[in-house]
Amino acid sequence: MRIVSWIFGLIAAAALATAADARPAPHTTIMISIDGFRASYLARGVTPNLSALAKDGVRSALRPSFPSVTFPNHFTLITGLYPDHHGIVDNHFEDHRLGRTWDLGDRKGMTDPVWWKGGVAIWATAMAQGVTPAVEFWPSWGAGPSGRMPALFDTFDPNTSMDAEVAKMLSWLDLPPGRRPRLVLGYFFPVDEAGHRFGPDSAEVTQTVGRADAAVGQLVRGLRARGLYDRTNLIIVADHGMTQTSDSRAIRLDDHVDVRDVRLVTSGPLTGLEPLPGKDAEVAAALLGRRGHMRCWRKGAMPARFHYGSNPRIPPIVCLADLGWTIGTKAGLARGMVEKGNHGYDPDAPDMAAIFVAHGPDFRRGVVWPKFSNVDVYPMLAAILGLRPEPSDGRLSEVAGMLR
């Protein structure tokens, strides 16, 4: 009787294999940003690969969080908070209890893991939890209880090309199961370069938007010749869009406050200032309401709907430029501060609206969605990838439909 058991359990733990081996293997997301790729750059007819796979898929517009601008926008993508929660507050914030300033253009000092504990990424969430995440140039660093990067990362080089950066993640999904991520984060940063050059309207950047398209096709063309485009799910995104500026649209801040009386934190579409002490009062009545082509804030009384506005990081003043306009000192505008194109306006404007589409086994089919706030990314992303997401303010009930 001994014998017996012991050959039907053999027959069983080989049926138990079979059935283990017969199940398919956990699909593998990939998302890529490509930094300033506005929704309606789709319809210049220079996006084949992304076309298809819009026809496909889903397609649908990003809404992006208050302000418009790259680092708050990335970040939010991947925590599902708005930077007024997770402390990335602009390109460009001072932090008074740290005592320091951050700044993109700052490498080394962005990348201290202390200016990222309001976020949890979802990589940290995936490593946490048993699932392999690779990162290629995100930008974002460090997010997570531990602080630490994946593995499998690349800090970012402008010298990089999209085509070696597709080459790179593909190389990752060569990788031995152990090893292989299956979760891929990847950032296209030539669009937006050339939107802030050129200006969106401008031919350069049509090409430029040619070229992510060709990488993106490079990157289906891989999948499909290791077997793996059926098991993939792909998603586009960007952090915002892009608008027409010129020298013509300036607001100069001295036309409407003794610019001595004031601190310039950040100056653009989107103006942070500090009233210096004893000239509050001041300022506010110079300020505060509708000036021309902007509109200020003390920061507590921002609109709602940006989200806006507790955070200490954020400046006490805030203003906020007319879509396509510019503001800054008489001094910083004559230095040549207006590029062509920019960002960084109310995020309900259509030419901040940013791309999306998503393609593979977790999406349905043909299906155009209505614009969604882009902190609803992130519920998403977990619940394909099957990880218990950290708490967000995006909501799975508002793209549940595009998923299958």
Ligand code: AMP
Second form
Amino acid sequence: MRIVSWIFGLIAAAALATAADARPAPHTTIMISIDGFRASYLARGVTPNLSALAKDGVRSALRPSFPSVTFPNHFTLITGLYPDHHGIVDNHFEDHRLGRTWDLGDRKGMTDPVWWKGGVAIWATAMAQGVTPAVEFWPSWGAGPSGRMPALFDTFDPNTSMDAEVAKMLSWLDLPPGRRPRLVLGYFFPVDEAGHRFGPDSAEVTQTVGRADAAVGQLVRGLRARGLYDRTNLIIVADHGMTQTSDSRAIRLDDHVDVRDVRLVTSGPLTGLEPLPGKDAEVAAALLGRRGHMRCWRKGAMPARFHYGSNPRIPPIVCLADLGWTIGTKAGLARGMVEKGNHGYDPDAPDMAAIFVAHGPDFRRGVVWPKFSNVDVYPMLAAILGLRPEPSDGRLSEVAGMLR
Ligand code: AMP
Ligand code: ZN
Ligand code: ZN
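For comparison with the form predicted alone, please write out the form predicted in complex with adenosine monophosphate (AMP).
So here's everything in the complex, that chain up top.
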């Protein structure tokens, strides 16, 4: 009799264990993007907190999607779609069908849902599948098919310190279980700002990298104090890297083409333009191919590895400067458009590679993983959150080996 009840007990315990195994693990996932945190900044000796997470977790680097600028890549990180496919094709672009222009400086216009319909943000998928998200400053909008944005969503405020952002994220984890998020996205911008103003090789950037690291340290301490550290995945990413620029490396469009024949949509490392009516052949003959330190293509003829050029929001001709060079009109360059640092260059350039560090219960320990495309972050997030992902350009198989 005693043996029979012992066997029944064993069977019941096994059944319980199986039921528990079948449920997705209730881990919390926090992903923070440190804008412009070049992968190699981790070697500056000023990041004890990030380095400790990397040593005990996964360290890799992200290849940004084209173009290597902020808004396209932040939407890519949370949709798994290339900018060509999600439609946030640059920090500034036009949509002729809508008759409107999107610009990173237009704080109100940029949030209109009409711009963000090309992709479903991970937070929308999370809400639809019963996982509560919270978002501190992530540079994207997009409500998904339900039209609802997360209840916990703070819009970017450049005057909020990184430490205050961390305090806000931790306060969300203190909410009662029904409202507490299981996915938290955060965004720090000072490292990018310092990179532009002072250049990536400056003492100011190194110091700002140290401050970002200290904020991550504050987050780790906050998680430990709450007993959450071992149950939380912490993922640190960036949208792109940074390279040194100089006004001695300027490409004057006027030297190549009659600028009265084109309408310039964007300029800088990446320049987009439209030949004026009747001027297409002349402009094409003047620009297409390699021209000194830049290369121009018709949008449909860009290298396949850029995954860029089919979206109607991309201007007909796209020019890309060599690393560290800046394209502009003579007038634009004279107005001082060249800063000390910039990005937007070929995503495969090592200086454009972005930080990737991941630590937590769903990540293996002590793994150094080769550089991978940032479209693969989305399927990874979906997997560790137990969500059914939307179709995307990312592949879980590219990153599965870093997961437990
Ligand atoms: P980028 O030069 O492409 O790295 O753009 C970075 C800039 O985007 C930052 O310096 C911010 O000023 C700006 N930015 C970031 N997030 C937002 C946001 N949510 N709304 C408006 N501007 C933002
Ligand atoms: Zn950026
Ligand atoms: Zn920037």
